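Below sits a lone chain in structure tokens, taken as the form predicted on its own.
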Amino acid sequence: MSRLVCVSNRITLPRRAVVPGGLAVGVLAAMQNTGGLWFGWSGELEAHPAATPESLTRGAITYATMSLTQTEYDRYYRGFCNTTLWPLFHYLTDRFRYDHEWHVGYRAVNRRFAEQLAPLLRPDDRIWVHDYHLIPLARELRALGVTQPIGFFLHIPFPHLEVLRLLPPYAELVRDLTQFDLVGFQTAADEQSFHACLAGVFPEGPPRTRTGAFPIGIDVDTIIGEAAAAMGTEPVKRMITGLIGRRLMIGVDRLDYSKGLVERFSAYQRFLERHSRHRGRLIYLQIAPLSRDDIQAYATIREALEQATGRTNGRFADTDWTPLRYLNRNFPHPTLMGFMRAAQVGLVTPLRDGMNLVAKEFVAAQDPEDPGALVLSSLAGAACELEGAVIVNPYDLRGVSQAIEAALTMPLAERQARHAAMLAALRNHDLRAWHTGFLAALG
């Protein structure tokens, strides 16, 4: 049987006691199932990095892990991934930069990620690639020799060809993506935008380069469980006493602009003001654990979000109520699934997101003889799947608004019927068809 090679640009190691997102969790159930090995960046920075990755190995996972100078660091991670990619991918043209130094440190840290991989690699290995940090690997490990099978899954989102093209090396990033064996995407609609870039790059006729749309998921009966069992805890129970009988709203979410936070809150105020039998009967529960705070734009979001808390508690809070509870920290996976059972509506409206595992938690959390409601961003892939949420707009403030008014009235016949359709959903393209539909896929 062919070993899997997972190669992603951080690697959560068994050593650390790090809440991972949704790409460790895939990238590690899928490892979990088949064993292998996982390649990627340490997270140290040195000044002198080791010519040979570290390894270390826990039961049939081999992880191995290189580390990156401070001047890569800000070229290829600060600079050109979440400076660059990140927003253009996402639509926010506005916070997008370019620099050609930046691309320069992008492609050279994707072939030292090459060079360090390649030794280790087997002749019956197939090597799953993750994300935009690594577009171009495949390129540079074909030039090392490799002719194993690659596939790539993007977690974000791929944007249009008239967005793309504000990135002046557009056309190169496309054409590296055409040395994968298999290019995967969380939906449908990413997946014609990169044939739409593919047909403006190769007019003569695009290479024939497989695509698929594999929705990430998660592991439903875990969550069910974790949620479940976390009601009982004393986290959990210090919360719900905290609420005073009041009803909960909750969010999720990294500290990061395309979440859409700060119009979250704007359209939390504006639902204060136009509805204003909910003052002192509803609690709004903000988890936003920092995320990249070492870049200009993450600590910009994170004064904003502090601000507009303070005008929304000084405007409406009153002597035994909060009306907005906004906390940077992280919380263990089981007891953010308590806080989610406990809330009568999930709050989700990013910008835009590749998928959003938050949304798909929030159901599976949820009790079914009496689930909470989901307003969810239409910008968003979950979107998609989860067509019994309460869809809207993230950039509409008036309709955030009437959207969260609609979830807490919402009968309950209405909320079981829409919390069973979308936990169907959720079981239809659970973590573990992500993983094997996109393996088999490869082949």
Second form
Amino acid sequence: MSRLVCVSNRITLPRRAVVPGGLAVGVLAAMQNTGGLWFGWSGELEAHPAATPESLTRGAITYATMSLTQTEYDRYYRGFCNTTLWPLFHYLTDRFRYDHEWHVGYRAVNRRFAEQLAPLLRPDDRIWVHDYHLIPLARELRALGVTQPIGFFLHIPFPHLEVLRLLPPYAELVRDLTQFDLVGFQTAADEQSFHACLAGVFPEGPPRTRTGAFPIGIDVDTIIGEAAAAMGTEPVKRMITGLIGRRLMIGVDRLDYSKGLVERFSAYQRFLERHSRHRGRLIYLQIAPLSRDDIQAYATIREALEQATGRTNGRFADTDWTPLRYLNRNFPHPTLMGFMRAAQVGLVTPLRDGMNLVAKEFVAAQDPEDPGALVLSSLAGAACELEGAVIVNPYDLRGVSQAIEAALTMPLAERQARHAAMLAALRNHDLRAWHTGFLAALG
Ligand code: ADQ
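Moving from the form predicted on its own to the form predicted together with adenosine-5'-diphosphate-glucose:
Now the full complex is given, and it begins with the chain already shown.
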């Protein structure tokens, strides 16, 4: 059988703390299934990166890593990836910035990825490239004579042509994507956007590029097991004791402006204003570990959230009740699943999201006999599948506030029916279906 080679910007080395994020979970699952080589940036910055990658083998997986220089990190990672592509692809055009030097850096790092990876490749490898950091990689590998099949999966949304056109080198990016043998998206809508862009960039008729929608999922039974087992553990028991009988609403997100936390906090404040009977009876726990905190936009949003927390608690708290508990800490995954199981409401309201695995995890973590209700943004890819959620527009503070009320008062039979429908959807497109489906299509 051919060897699987996964390439992503960051990789999760064995026995290092897992970087919270959906991509790492997905790639690791694919690698654990087949074994193979996982290539990417080590997370280290060095003045003089080594000419060949460092490699480490554990079981069936070989991890090969390279480091970046500070300039590469600034232009490629902080600049083009996270200040240009990330906001643009999430339709957050007011946060979008462009600098020609960042684009040059992005191309240069992709070239260096290709140069370091190419010598490690075997003739029968299949290469699977992940996410927006590495769009030019197929072109760079082909330039070095690599002929093996190369697939690409985009974990974030793919924007419509009229949004993509804000990016000066947008046509080049679209042409780069056609260098892959297969381009995969989270949803059919993302795939359609890409085809519209192809038509725009190649008016004379685009090259044949195979595409597909491969919605990423979760390992349903693992999450069910994790959540149930976590209920007996110290951290979950302590959290529940701390509720002193009050109901729990939970949010778990990387601290990122695309997750809609500022809007969510405002909606909660509105909820407390308008639905006074829930005051003193509900605790909203928001867990949001810092991410990309050396980028200005992330520091700004962090400040806004701290202020909003202070405002809400200052205005509504009582001597024995804090309405909003906002934590920047990270928790082990099973503990998070236990927190979710203990919650009556899950609040997942991104302004835009490729998929959103937290929404799926929240559903799987529930007790089917007495499940909590999910409030979910219509602008997350997950909304296509989780029709049993209370669907909201995250910008509509009134709508989100009403959805919280509806979730808190939903009768048991309705919660059970919605949960069962959502669980069936999760099983339909689980994590295994995602990687086996993509790899089967790559051939
Ligand atoms: P993310 O934007 O990182 O992923 P998401 O899909 O929700 O978002 O995945 C987050 C993962 O990290 C979940 O498994 C969650 O449990 C975990 N996590 C979150 N907070 C954590 C914490 N405090 N401690 C520990 N673990 C935590 C990107 C795209 C998404 C897409 C995924 C996968 O932005 O749209 O769904 O990739 O393709």
